[in-house]
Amino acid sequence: MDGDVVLIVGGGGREHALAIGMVESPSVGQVHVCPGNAGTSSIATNHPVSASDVGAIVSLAEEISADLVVVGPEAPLVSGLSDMLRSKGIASFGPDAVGARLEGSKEHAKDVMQTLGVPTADVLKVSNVSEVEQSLDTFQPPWVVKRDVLAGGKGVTVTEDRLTASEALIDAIESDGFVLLEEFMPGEEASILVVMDESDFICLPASQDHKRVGEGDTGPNTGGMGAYAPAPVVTETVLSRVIEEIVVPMHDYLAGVSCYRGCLYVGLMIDEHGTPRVVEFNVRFGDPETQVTIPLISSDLNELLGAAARGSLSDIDVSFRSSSALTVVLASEGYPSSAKTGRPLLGSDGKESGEERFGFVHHAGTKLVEQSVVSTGGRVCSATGIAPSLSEASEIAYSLISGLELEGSHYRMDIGHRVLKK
């Protein structure tokens, strides 16, 4: 088959969304995924190679003569996967290890933001257990405690309970040597995925994730229970400020210190006055934000990511659908504390087809066992709808998820509530 050979690294819902986008790209001939999941196996070729085994990934890329490698998770980027691929002459969508430190170390990210004047929360580094109580007096509750490690989006504690905050600080100091205590930023969260290389950057439609496990944004934090895009809280005025005050300084900085060819995930808090500040940077596509962002790209996804991977982003144009997208995550029983796995998932091939209204099930923690789909993780899959309006996209997503059967599973019924209730 004519066209590029693309290898996608990872096995979650983000990677399934990327695989769908690549399969639909006119310039792509073959799509491979490692390790992939049950969803990617139906549209691409899965390979039993761990996303953390950078040496094996490079060997696989050489074996299949990959024209482009798209790296989903952050850990292999921090470990230098893109550096190794580029040393072999293989284009990689993902920053080098120097650029990936933005996510690998929250302390480093804070230092960069403070040096560049990028708006963010005030922060205090706490290195001694004896300093914990005095440190808590520095900020008003709620307290925000951040570990300086890769924690899959779960290394943060936000609490109004002083004892809980104190215990989180002490645990982190004892395990990591130090911890960051941050000022709490009130407002509404949003995320902007920015595709960038040294030549240019392109902001994808803003999205909003739903982190809490329970409806009404209650209960413990998760990796994300759903998302929608575009997020109306990111108005044209807010976006222009984000670009001017955050994206441009970061792009200029990264172009000078690293080979940053990939996605900069800008996690934002937008206050009641429309002032944006950075909650965090990630160095890859978010999950579940990718599931609602990639379907809104109407031009060739491979051309976009491939141009960034080769440093020629300024040479291409990107177009987007004037649609809305919404995704709802189906989680295993016990998630996020102790997820039950190994259970059959029925109805996981559901989809809705059409020009303006369509939807599909994005697989995440799934695998095929003797032609049956079984759960392998906490976030098992998500149902995604795309339509002219957010309410229609919501209808599609919830129609699809109601057709899924997984013993003990749960999902939120209020994804998009900040917009849909208005």
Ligand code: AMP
Given for the second form:
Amino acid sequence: MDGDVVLIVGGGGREHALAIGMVESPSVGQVHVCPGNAGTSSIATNHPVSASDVGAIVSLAEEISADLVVVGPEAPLVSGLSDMLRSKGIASFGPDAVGARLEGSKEHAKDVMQTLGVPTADVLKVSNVSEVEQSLDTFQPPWVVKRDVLAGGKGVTVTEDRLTASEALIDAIESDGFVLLEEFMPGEEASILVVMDESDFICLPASQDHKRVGEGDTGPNTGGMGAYAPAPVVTETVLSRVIEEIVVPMHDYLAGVSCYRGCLYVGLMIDEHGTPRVVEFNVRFGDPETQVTIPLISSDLNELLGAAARGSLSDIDVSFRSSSALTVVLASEGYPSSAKTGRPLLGSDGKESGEERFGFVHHAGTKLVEQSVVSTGGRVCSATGIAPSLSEASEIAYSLISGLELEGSHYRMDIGHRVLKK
Ligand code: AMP
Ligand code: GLY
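Same protein, different form: I have the form predicted alone, so give me the form predicted in complex with the ligand.
Okay, now the whole complex, with that chain kicking things off.
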């Protein structure tokens, strides 16, 4: 078949959304995913190669003559997957290992921000259990305790309770040797996915994740329980400040020190005055933010990601739908502390078709076992709606999720609550 051969690395909802976007791109001939999930297997070719096995991914890319590899998760980027692919002449969407340190080490990210004057929370590194009480006196509650490990958003404790904060600090010091204690930033969160290479950057529509497991933003942090885009908290004025104060300095810095051809995920806290500060950087697309961002791109996704991977982003134009998108995550029983898996998921082929209003189920932790879909992870899938208004997108997503059946599963009923005020 004519068109590019694209390999997507990963097996979550983000990768299913990327696979759908690639299948719909006129410039694409074949879409491969490794390892993929039950959802990607119905639209693309899955390969049983782990997303952390960088050597096997490079071999697979060579075997299928991939024109472009799009790397979903951070771990293979930190391990140098993009460097290895580029050394073989294969275009990779994802930064090199030097660029990926921005997510691989929160301490390094803080150092970079402080050096560049990028606005973020003050931070204290605590390496000794004997310093814990004194360090807690340095900040007002609530305390923000961050382990410096790749923990998918789950290595952070935000608490008003001094004992809980001190236990989190001690546990982290004992397991990792040190921990970061941060100033609490009040405000509303938003994420901006910035596609970049050395020639240019393009900000995709801002989105808002819902990180806490429970309604009303209660309970422990998760990888993300739902999202919507565009997020109105990112007004034009806020976006201009984000670009000027955060994206431009980061772009200039990254272009100088690394081969940063990929996505910079800017996690923001926006205070009541509209002042943005960085909560975190990730070096990849967000999950579930991707599920609500990619469907809003109306131009060819392969052209966008391929141009970034080849360093020619400044040559292309991107267009967006003037729609809204909302996704609701269906999580396994016990998630986020422990997830019960291996259960049948019914109804995951539900969809709504239309030009203006459409929706589908993005698979995440699923696999096919003898033609049946079975859960394999904490976040099993998410139901996504796209429509002219956010309330219609929400209606589609909730109608789709009510058609899913998975024993013991749970989902939040209030995704989009800051805008929809149900
Ligand atoms: P992170 O893994 O750094 O994104 O943190 C996970 C979540 O903890 C964020 O999405 C925020 O909801 C919260 N958080 C992290 N750092 C801060 C901070 N300094 N102030 C307020 N909330 C924070
Ligand atoms: N949704 C948060 C993340 O992708 O890190």
